[in-house]
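Next up: just one chain, as structure tokens, the form predicted alone.
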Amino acid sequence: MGLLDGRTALVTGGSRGLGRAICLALAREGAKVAFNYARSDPEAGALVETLRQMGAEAWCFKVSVLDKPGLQGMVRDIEARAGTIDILVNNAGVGQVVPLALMEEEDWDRMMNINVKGAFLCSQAVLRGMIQQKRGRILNISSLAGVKMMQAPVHYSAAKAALKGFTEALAKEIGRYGITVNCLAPGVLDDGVSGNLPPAKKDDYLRHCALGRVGSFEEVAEMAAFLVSDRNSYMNGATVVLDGAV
């Protein structure tokens, strides 16, 4: 028996990186897995094939997290195939290393749109079904940069901090329907956005990390799978920091 047997999950930004690892972890725990992606058709197709080879029902959708009609159509399609969406993981996000003095307004808007507005639109798209079934799990993927004072791009830190506030407010609003909303804030990982970290900053992180190493996509994905499972039934509005103790 897996943690997520009989559940259907939607992971945003699922075709590669952390999103891909989360899709794989959820499938290993027995979930049907759907994910959206923006650009990489070969990677998305390969992941669907991998998930199906694992024995999971799996679907992918090429739709932006900022395309409200497209998201609504995706949700209807998933519900028609699977019946309900029980789990939403708001993982889609972008990073950019640029100082505030050189930041363009478009840089700020893109960061806020994809990381924050995308989570709002995707959550809104699945909530009607979750409220009707009076059950659901929403997990927002934030970052250590959004919960601790650290040297990180201002617009990235602001966007990830916004997800923490979004989590807490939404948890209060929809808890009465049996839906939990939590937030997962990883520290520096061995790939993805953390790959843009200058060597000196990475070394400084490692000096302060009690475990003396960076984390992996797989470690974050395993925590995500637990957080959206029924074994985690009373946590709500919480932000879990996964950073090896910095």
The other form holds:
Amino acid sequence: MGLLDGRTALVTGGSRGLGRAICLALAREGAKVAFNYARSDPEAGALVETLRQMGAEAWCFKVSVLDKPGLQGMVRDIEARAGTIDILVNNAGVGQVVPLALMEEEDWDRMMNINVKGAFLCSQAVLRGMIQQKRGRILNISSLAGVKMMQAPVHYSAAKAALKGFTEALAKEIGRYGITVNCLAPGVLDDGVSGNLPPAKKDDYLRHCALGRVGSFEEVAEMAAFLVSDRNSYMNGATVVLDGAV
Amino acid sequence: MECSSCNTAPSRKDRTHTFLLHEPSSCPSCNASLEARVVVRDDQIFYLKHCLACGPSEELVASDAKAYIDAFLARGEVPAGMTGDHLFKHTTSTCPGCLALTPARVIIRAGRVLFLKDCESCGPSEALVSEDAKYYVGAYAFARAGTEPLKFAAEVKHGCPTDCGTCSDHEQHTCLPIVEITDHCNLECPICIVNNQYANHISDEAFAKIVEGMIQNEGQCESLALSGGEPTSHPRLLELIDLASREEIGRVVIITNGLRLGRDRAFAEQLKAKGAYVGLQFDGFTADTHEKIRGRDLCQEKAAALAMLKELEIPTQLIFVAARGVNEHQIGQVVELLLSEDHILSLNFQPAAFTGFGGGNFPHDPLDRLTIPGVIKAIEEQTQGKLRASDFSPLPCSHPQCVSLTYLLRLNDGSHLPFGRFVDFRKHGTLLRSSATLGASPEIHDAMNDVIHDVFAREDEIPRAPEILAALRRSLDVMFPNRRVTPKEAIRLGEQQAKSIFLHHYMDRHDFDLERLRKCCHHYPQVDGRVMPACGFNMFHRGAAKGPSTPLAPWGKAPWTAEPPKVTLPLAQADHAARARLPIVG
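Having gone through the form predicted alone, I am curious about the other one (the form predicted together with its partner chain); can you provide its structure?
Okay, now the whole complex, with that chain kicking things off.
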């Protein structure tokens, strides 16, 4: 019996990287899994196949997290297929290494839009059903760079910190409907936005990490699966840091 | 972030229980018959008793409050095919002949609710109390906990209504203090529920003492009404308004017949300058209705008053006393007037009560009279569906049988939509805790957020949901700006967002219900510090319940006197009489 039997999850940015790992973990725990993606058609198709081979019902949608009508249509589609959306993982995000001096407005806006506005639009799209059900789990994927002082791009840190604030305020606002909102802040992982960290910075991180290693997508996905499960029933508005003790 | 609506005034606490109703019971010590207060506390049902001989006691009667309430409401379901009287409950009323407190059986007959009474002196009588049994029974589901004043004005000694008021056994604080500043009036209304054919004007000192007393009791008052008599006949009304214009008082409302307003522009401008509100008696549009209710044709005077109020944009409440066969056909027209004028914030329908100097003698049939459901039905029929009966809900602030209310949200196109179309008041009861308008309080902020989420979640089911959400968004922006607002400003900001229609049925010797008096929240504060629930005062203390010749109850006392009431009976006898069946004697 899985942690998420009978639940339906929507994972944003699910076709690759951490999002893919989360989709796989949720499916393994018994959830029906839907995810959206922006560009990666082959990866998305392959993941749906994999999920279905695991025995999960799975659907993917090519829609941007900034496309409000598209997101609403996707949510209606999932609800029509699965009945409800019980879980939303706001995973979609981008990273960019650029010093403030060279940062363009477009860089800032893109970072804030995809990482923060996308979470807002996706949460708003699923909330209608969650309020009706008086039940739901929202998990926002932030970063250690959003909760600790680190040498990371300013706009990236700002966006990930915004997700922490978003989590806390939304948890307060909709907790009365039995909906929990939490945040997961991974440290440096062996792939994804931190996958090509310069060796000097990676060494610096490892020197400060009690476990002396970087994390993996799978480790983060395991925690995500637990955080959105009914077993995690009283945590709300929290940010869980997964960094091996930095 | 600092809350924009908070202020430093001390806040009142909710009572620790929710008052539901009265039930016949007995003292656990001496077995004397008494009427118990039935309350919900910690999801259990208790009887709270006050025995004149043995004092207070309480009894746990049910451990599952919901099951008890469901069973109580089920008592109001008439078995299919039954044609006779169906007993719903018991209460204490008054004999219409001698005004003695009299047990009443509350029965359902042909879909209506009646009191059946049997006075030892005067014999049996019947009185209609509700034209719709379903509404009457269902209203009990709206009961909510009252709020305690900071200070009680009287002790519990002899029980209700003798101890008025208000004592610690009273179930609600003063939502609306009504200060009668004069007993003079320039009309002799055949429907008048008070006693005002004299020429006594309250002094500045006495008035200031009353105002100070209310602030001591309440901390702050959303409204303070100046009534009478005709308050505009008080020679120092403007000075009294100044005395009442304190930070702790949200609005000062002058309850007037409008005669002076219509002809005295300088006076009206002074009212405007002082920020006063006007409660305008407005009972119809034709000469005959005025003649029947107010004694003469007032069409021109009322039109002049309305024009003045509109021109000066004085915030206004219309007060429409509705009487069967007199003006009930003009109910829809006055609703249209409310909806058409921005400065008219609310409309208060008062089904006629047959008490007081005029009303005590007003021609009426106690078995065929307008009650709250009847007015609601007329509103629906006469507004062509613009308003529906389902838009109205009993107001749990007072006893749910006393008042019914709907708020009308101003949509961004200027039209209005009843809250009942998108709000389930059973779920969002906080919205009904306020009275005539939505105040910008932290509680209302939370309630509005709840409503917004609810409408948002049901957007596909609720007609005009996007318009409603846009209007609620506007209301939130206006009512809760990112700056500090004073309590007065909070009230003004709120009242621009929604109009209200308020139906308040005052009681008389036919439909008097001690249970309703228990939670009355419209009070007449007195110079001696007492705060008298309106219907108790009108019925027992003015000495005009059956017209000018009605004698005072032994505990009765005219306003503005500081002396204790003169009890003509020996105290023990008076106590007993007050609890059982008291002939009201001079």
